[in-house]
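Taking the form predicted on its own, here's one chain by itself in C-alpha cells.
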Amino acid sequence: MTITDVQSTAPNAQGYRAFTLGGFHFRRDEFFVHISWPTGKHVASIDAFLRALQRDVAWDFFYGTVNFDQVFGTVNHYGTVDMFAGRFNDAYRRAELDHTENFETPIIRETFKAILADWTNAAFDPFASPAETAKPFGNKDGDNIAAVTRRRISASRMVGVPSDEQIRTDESGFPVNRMFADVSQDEPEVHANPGFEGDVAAFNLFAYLSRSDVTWNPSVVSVCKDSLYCPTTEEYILPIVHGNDRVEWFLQLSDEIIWDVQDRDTGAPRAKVTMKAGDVAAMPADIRHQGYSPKRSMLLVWENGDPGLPERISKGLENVYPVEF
C-alpha cells in the first residue's frame, strides 16, 4: 500500500483533505481535528493531535498503547494495529460509544503518514519543542515533508562501533541545542588491544543528546540481544499517554520530569512521580504514563525488546512489576 491508495477527499474550504480508514473518518479545520466513528465523535486541538500522530508514525506504533488523549489512540499487535475511540475510557464504554477496529500495520501506517503530510503546514514541526516551531493553526500553507519523514536513529550494535559509524556522522551535522550549551563535547579516548579495534568503543552520550533536534523521540543507541538503550531529550509535554505492555525503566540523566501515572485500562490515577537527575524508576506493565519536562532534559529509556513479552504478561506468566518486595 502507498499513500496514493489512502482514501481521502478533495480539499475543504481551509485547504485540507479528509481521510477515511474503516469506520473512522478524520477531518481538520483551522484549529481542530474532528474524528467520527459509527457510534460517536471526538474533537481535539490540531496541535496536540499532530504531535501525537507524529510519534505514533515515527515509533511504528511503539510498544503497547499510544493514547493520543483520553479518547483516541492505537494498540500495537506487532503486525496489526487496533485503532480505537473510547476503549480505555469508562464513560464512553458505559455509554456504549466506544469503537475499535483492527488494521494491517502497513494500511494504518500509510493512512497516518498521509494525514501528517497533508495537515502539517510549512512552518510547523510536530517533532520540535513548542518554543522551536511555529503554530500549526490556520488554513493550509505548504507542507513540511522533511520534518514529518525524519528517520528514527537506531543503532544495530552501539553508537561509535564501526558498523554504526554513520550515526555519528549524521549526528555531528546538528548544532548543540540552545538548552545544552554547557554540555561538554569531549569524546572519550579508546585504546583497544590489537585485534579488538572493532569490538571496543565508547562515545559521549551527553554530547550526542545535546545535538538532538527533536523531543520525546527515543533513538536506539545500543543493542544487546533484547536489551535496548533508548535515550531522548524532553521538553514541554509528552504528546501521548503511553500504555505499557511491558516494564520500562527510566533513568533521568539531567534536569527534571514529572510523570502522571494512571491505570492502563481505566485511566484511574496511580502515582505522581518527580524524577531529578540520577533518579531511576520502573514503569510497570499495567500502567499508562505522561511526562512533563519544565526544561529540556535528557532521559534514558531502557526497553526489553523481547517480542514474546506482551503475550506472556497477558497470560500471567510474567509479572507486571520488575521486582516483588
Second form
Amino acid sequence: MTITDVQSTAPNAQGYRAFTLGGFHFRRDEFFVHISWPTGKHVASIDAFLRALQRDVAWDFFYGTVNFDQVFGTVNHYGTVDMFAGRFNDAYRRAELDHTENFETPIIRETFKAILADWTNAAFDPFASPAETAKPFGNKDGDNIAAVTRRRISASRMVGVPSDEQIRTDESGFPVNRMFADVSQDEPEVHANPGFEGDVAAFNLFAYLSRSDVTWNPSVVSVCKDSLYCPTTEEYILPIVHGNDRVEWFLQLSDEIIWDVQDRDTGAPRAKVTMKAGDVAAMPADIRHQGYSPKRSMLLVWENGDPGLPERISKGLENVYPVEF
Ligand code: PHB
Ligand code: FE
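Provide the structure of the form predicted in complex with P-hydroxybenzoic acid (PHB), given the form predicted on its own shown above.
Once more the chain from above appears, this time first in line as the rest of the complex follows.
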C-alpha cells in the first residue's frame, strides 16, 4: 500500500483533508479531531491527538495498547493492529457501544502517517515539549514533514560500539537542552586490552540524554538479547496512556515523574506512583499508565522484547508481576 491508497477527501474550509479507514472516519477543524464509527462519535483536542498519533506512528504501534485517551486507541498484534473506540472503557462496554476493527499493519500505518502529515502545521512539532513548540491550532498553515517522519533512534548493540557509532553523543548531534545545562558532558576513558578495542565501549548516558530534542520518545541505547534499554527525556504529560502486554521497568534517572496507574481493561484507578531520582518501579502486565513530569526529567524504560511474552501472559503461563513479595 502506498500513501495514494489512503482514503481521503479534498481539504475542508479550514484546509484539512478528512480520512476514512474501515468504519472509522477522521476529520479536523481549527481545534479538534472528530472521530466517528458505526456505533458512535468522539471529539478530542487536536493538540493531544497529534501528540499521541505521532508516537503511535514513530513506535510502529508500540507494545500492547496505545490509548489516545479514555475512548480511542490501538492494540498491536505485531503484524496486524486493532483500532478501537470504547474497548477499554467500562461504560462503553456495558452499553455495548464499543467498536474494534483489525487492519494489516501497513494499511493503518500509512493512514496514520497521512493524517499526521496533513494535520501538522509548519510551526508545530508533536514530539516537542509544549514549552518548545508553537501551537497546533488554526487553519492549515504549511507542514512539518521532517518532524513528523522522525523515528526513534535505535542502536542494534550499544551507543558507541562500532556498528552503532553513528549515534552522536556530542555537538555534532544536538545541543544541550535548556533544562539540562548543568549536566556534565565528560566522556569516560576506555582503555581496552589489545584485541578487544571493538568489544569494549562506554559513553556518558546523562550527556547523551541532555541533548535529546524530543520528549516522551524512548530511544534504544543498548540491546542484549531481549533486554532493551530505552532511556528518554520527559516534560509535561506522556501523550498516550500505555496499556501493557508485558512487564516494563522504570528507573528514574533524574528529577521526578508522577504515574497514574489504572486497570488496563476498565480504566479503574490502581495507584499513583511518584518516582524521584534513583527510584525503580516495575509496571505490571495488566495495567495502563500515564506519566506527568513537572520538570524535564530523565527516565530509563527497560523493555523485554521477547515476542512470545504477550501470548504466554494472556494464557496465564507467566505472571503479570515480575516478583512476588
Ligand atoms: C511507557 O508507556 O511506558 C512510556 C512511553 C514513553 C515514554 C516513557 C514511558 O517516554
Ligand atoms: Fe509503558
